[in-house]
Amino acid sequence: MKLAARRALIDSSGIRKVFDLAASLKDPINLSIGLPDFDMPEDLKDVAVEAIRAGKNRYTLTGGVPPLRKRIARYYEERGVPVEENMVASGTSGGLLLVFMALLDPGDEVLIPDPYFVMYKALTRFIGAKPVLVDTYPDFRLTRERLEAAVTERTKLLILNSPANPTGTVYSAEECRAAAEFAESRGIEVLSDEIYEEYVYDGEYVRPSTFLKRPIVVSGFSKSVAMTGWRIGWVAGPGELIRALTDIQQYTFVCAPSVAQETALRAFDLDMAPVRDRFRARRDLIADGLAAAGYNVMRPGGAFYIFPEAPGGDGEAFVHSAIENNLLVVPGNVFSERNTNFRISFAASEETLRRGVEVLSRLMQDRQAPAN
């Protein structure tokens, strides 16, 4: 069978890399997945249920159900967001593809910091269109200066993902205004990924959508209520766009779960500052303890993720050696033209966090002791 071009375009996840080589491994120490550790709470398992009883297993409008959108829109308006519409997708990463195919025509750039989740990059290429890597090596940090230095004639979109996935980056107010003063100076669309908005540890999160005239925001409950597995998310944004993904969506996906739609309309009236709380505990143990080993890591302020530079400056081959100790990270190199780092869950109990936490200990020490 002769496949399409396109096809090549998109390589196998690096992260199911990790997993089929540690499939022989015996209760490993799982530190590589993006997935809560948690349960979803047992109040939308409820909803679920009683929607289901109810008969609400159809199909929905494209957009979503009325009462789930009506909630978005004042969701976003509370908050100071410039939406005009919005339309609910099969999770955020629908949202994400459905996003890329009204936007970007074959030949346009989008502008992606380095490190970054692994859909930018793969979805880009896969529409037609070129991304084009910010590095934002070794802070992490996104300025106007390397925005400058990347944006070219064909630039038509950038995305920006706060609090951020592998890093644990949360943009400051000043790198936000900075990034909303480059784009719109220059006619450039710019997308806000906020899917960690709930995991925010120190101070108020600051959207990078509400510096921003005409923002298109990609949100969802996949990461905040457990819900990964139930593809809910939404796109907000300007009503010519909201309209057009309506369109695509009615010949792709056709509409998001019904059942799921009728359980986000009751997630947001969840209060989820326990697991936040719960959260930064870990984040301070994995950063504390990676310091005190002697790595070269950055803090994360939001997300579940901590992104160390590797010791020898390979991630790959580090990666290699802690599987072999029965550790399980990911790679830098999945996330990032780089090699030099590899990616850490947190979202995993105490218990397994210092596990994996004595396990690069001693892997540090191996490095630093002198050969015999």
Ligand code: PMP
The other form holds:
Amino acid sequence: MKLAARRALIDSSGIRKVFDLAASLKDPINLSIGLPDFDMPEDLKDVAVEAIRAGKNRYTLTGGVPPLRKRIARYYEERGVPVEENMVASGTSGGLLLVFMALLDPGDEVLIPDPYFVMYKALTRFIGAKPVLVDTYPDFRLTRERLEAAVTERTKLLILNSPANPTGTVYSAEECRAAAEFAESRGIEVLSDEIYEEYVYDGEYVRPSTFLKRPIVVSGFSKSVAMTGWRIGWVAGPGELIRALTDIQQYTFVCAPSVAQETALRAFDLDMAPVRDRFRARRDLIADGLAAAGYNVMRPGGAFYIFPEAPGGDGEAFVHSAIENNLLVVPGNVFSERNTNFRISFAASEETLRRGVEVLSRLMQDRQAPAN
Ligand code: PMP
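Next, give the form predicted together with the named molecule, keeping in mind that what was shown is the form predicted on its own.
So here's everything in the complex, that chain up top.
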């Protein structure tokens, strides 16, 4: 079959190679998974069952059920995020696709801090726009200089993702302010992907969207309440944009899943602090373990990832040796133009993390042992 040229713009071979290798392992120490290791809260399951029984099984309004949209509006109002309207999407991913479709013309450039969440680059290319990667190694900080070095006349959009996948970096107020000033002085739109907002470990969350006059915010409940399979997310921002997203949704996704919308409404009332505390302890376990083993690593302030440098500097080669030792992690070049690092997810039990640290310490020692 002759597929569209567009098909070749999406390349998932990097991550697939890892999963193919992983399939051969019996009981791997799996630190590769990008989702919480707990199941969604029981209360929410009850809400979902009630919704099904109450017949909430039909199409909803394209932009989402009004009580949920009102709740989202209140959420941002309480946090000082200047958004005019919002719409409910099929996952944060669905929201991202709609924004890219509504905003980008072929040839438009999108500034994406590197390392990045894989979808940003893939979707930009898919739409016919051009990803321009802003190298942030080795500290993963976003500075005005780094942004200035990548901007051109064609730059249309800047993507911020704090806390970040795959580095766990949380931007400081100064970084957010610098990024906002940079973008606003040049008329560049800013999309803030805040999906990891519940996973911030050191002090209050510095929310990038609060620094912007006209933010486009995407978020959802996939990570915060472990509803990845329910496909629920949202976009909040300027009215003109949100109306465009809703029109595109009408002819694509139609609406976000109805039962998921009813359930999400109640998810706003949950207190996720106990989860955050547990994940903070896991962050400490893995970050301290890696540091003690001699890894060159930034301590993540959020999300549930850590992105150390691979001993020897070749991420792919290192991941191969990790897999030979029954440990599953992801090579950095899946998330980056560089192949120097690797991603560990610490959304795993403490026992699994300890076993992972043991293997990683051993791999580092092997590397340092004099060859004979
Ligand atoms: N943004 C980031 C940064 C992510 O890591 C993910 C999931 N891995 C998503 C968006 C997509 O999440 P969803 O399940 O809501 O589509």
